[in-house]
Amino acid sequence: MIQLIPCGESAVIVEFGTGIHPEIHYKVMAFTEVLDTEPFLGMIEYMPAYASVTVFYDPVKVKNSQQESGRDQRKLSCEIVCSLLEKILGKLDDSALKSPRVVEIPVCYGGEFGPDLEYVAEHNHLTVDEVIQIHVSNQCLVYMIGFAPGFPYLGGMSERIATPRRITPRPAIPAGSVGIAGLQTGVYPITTPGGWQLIGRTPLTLFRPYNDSPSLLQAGDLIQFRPISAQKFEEYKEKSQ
């Protein structure tokens, strides 16, 4: 059941579910494409997370609105925004959804890229191949963006590689590093302290500060990991300066 919850006088929270699903991000996804080819008067902008979306607004744009369109001038702003999403999720039609984006990353597995390669693997009693080859077999859905600039929460990998966190957190890890935390994971987008067990380390700069999408991935986009050598890491990083 999905529900409205307001946030204060400038947001309001759309939530599809509880869980992490496909499908109900699904449902995140149509509804944000919705906003972006509808927005409503003081819109400002939305987040959208694993199975919510907040949609931020300026409460005096979406009285004025209320105003001029002769409508009831005695409603607070939040509930005519309610109002307003309300009517965006009536017409929501997921199925009509755009095929998403599959980025492929490159990823140098092991060594002094994943120096933590090999503990995964006996923690789970495999081998390091079977660990990247696992980890590559299948694409994994971006539902968010967050904790750091670019840094993509991402969904589907296999149970089979689940490690959990490190004990003892790095004071710094590199940009590009590619870890396991539990049931997750991701990339690092830029050099932050983090207790991930790195397995990899991919050449692409995903957060690009100077760009008009500073973020290379966005939610709803599937990335493939695909395993590359050290001397072709190096190639990737001299063609990107």
The other form holds:
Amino acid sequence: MIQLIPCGESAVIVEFGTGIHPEIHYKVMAFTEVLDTEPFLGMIEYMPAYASVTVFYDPVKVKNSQQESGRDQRKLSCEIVCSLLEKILGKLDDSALKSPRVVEIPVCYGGEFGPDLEYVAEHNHLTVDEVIQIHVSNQCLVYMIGFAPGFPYLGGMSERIATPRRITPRPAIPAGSVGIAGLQTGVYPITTPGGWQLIGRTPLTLFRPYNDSPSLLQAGDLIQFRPISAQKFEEYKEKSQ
Amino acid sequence: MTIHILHSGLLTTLQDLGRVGYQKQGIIVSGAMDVYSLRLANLLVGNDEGEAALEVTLMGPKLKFDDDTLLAVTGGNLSPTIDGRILPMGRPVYVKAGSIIKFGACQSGCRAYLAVAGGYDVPKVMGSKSTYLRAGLGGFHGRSLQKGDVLSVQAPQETSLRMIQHFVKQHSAVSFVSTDWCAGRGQTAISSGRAIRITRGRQFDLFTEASKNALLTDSFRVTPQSDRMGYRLSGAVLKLAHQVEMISEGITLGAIQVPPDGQPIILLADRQTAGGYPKIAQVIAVDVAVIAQSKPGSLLSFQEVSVAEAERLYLAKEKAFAQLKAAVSLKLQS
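Form predicted together with the partner chain, following the form predicted on its own:
Shown next: the complete complex, the earlier chain at its head.
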């Protein structure tokens, strides 16, 4: 059941389900593709999440667009937006989705770049090499970007390397750090405090504020982690500078 | 045209109407906490209403103007002065080169906006001049202003130039000139003790009856931990009827979320793009500025309205603002 719920007078949240599942995610992606290609008059932007899309709009512009087209002016802009969104939902076709982009993320595992790699191995009764092997074996799906600029919320990491967060968070995790928290894995785009178990670091820059698309990753991408040596890491870094 | 920062104040940043269109990339909106005061300050100096202005918080800065400048201060009354004389708020003020503007005691509200004709000359990042402190982006080198900084001002637009010509005629021995009228008294969002209007949040029904009642009948104190990201309140402990597993979703301006400690947080200009705490309510857009002008320590109470009423109030406010804009523009031409 898809639900439309107004959040105050300038946003509507479209809820596609309640869990983290690829099927729900495909619906979210198909819906945002339509919003990208055919935004309605007065739409400001949207925010896709795991199972929902929050659509932000300007009530004045929505109302004016209704006046111009000679339609019922007593309608609330919220009602107008909901009926426009329902129309999109009515003809939503997630089978026509573009095939996902695969983004390769090189990671230098362990050592100073991944101080918690050994702990993750110990916790799961594995060797360090096995942890790396498992981490690079599954492609991870980017469900949404949030929390920090360019930060991906990923799904699809193997349960075999799931590890609880650190008891004491680190005051500063360097940008590019690849971590594990429970069943989640992810990459920190900017330096922030955090409690994730750090297993490695990528030389890629995930947040590029002066680029047309500031976030390297987008919702809907597939991530393929690939192990690299410390030497390769430095080479990448030099190239990107 | 340059301005020297002699004292930074508590938190002085450049803000406009925010960085729009990048939330799906995890980039927060930012922008002025009290958008109506920002828009008014710009109108009064002949700028586009969305131009960036200085957002001055609680303890204001001390600034030296190197050139004759047309400016306006709106919002909270932080006792601004020009060379020791009271700077009249809510109207265009033409100051002479060498003037020193200083903010003093906080008399009402807690955020003032200082706009200059032409606007501040900083590059737009992702379409906005707003300062995004945590990512070190936008505004003046991505940070709040510090002692020793020098701000540049852009060339004024046609409307501003006409006003300046008008002022130059009167400008003689006095250190500054202003109009004899002021605008936007009725627009200022200084809390008058009136309840903050809210609509039901997405997870309203998940809270206990006692919590829903407490939200609408109790008062909540704004704690000192409040900032541009959110206002943390203390008061009745709000609880969910049953533990629910929430997954992260988009967050709206003015959403009132309740973390496990039961103390609500109102999410404001620098709110994160997504979050996973249940939201009990949503502050209506026209009252977000009232929150923004509430000092730590003040008490807030809430009153529920329908989404239809929230929208009616929004449209009415925009209409009133359009009228104010027309009135100001008439005044400036006369």
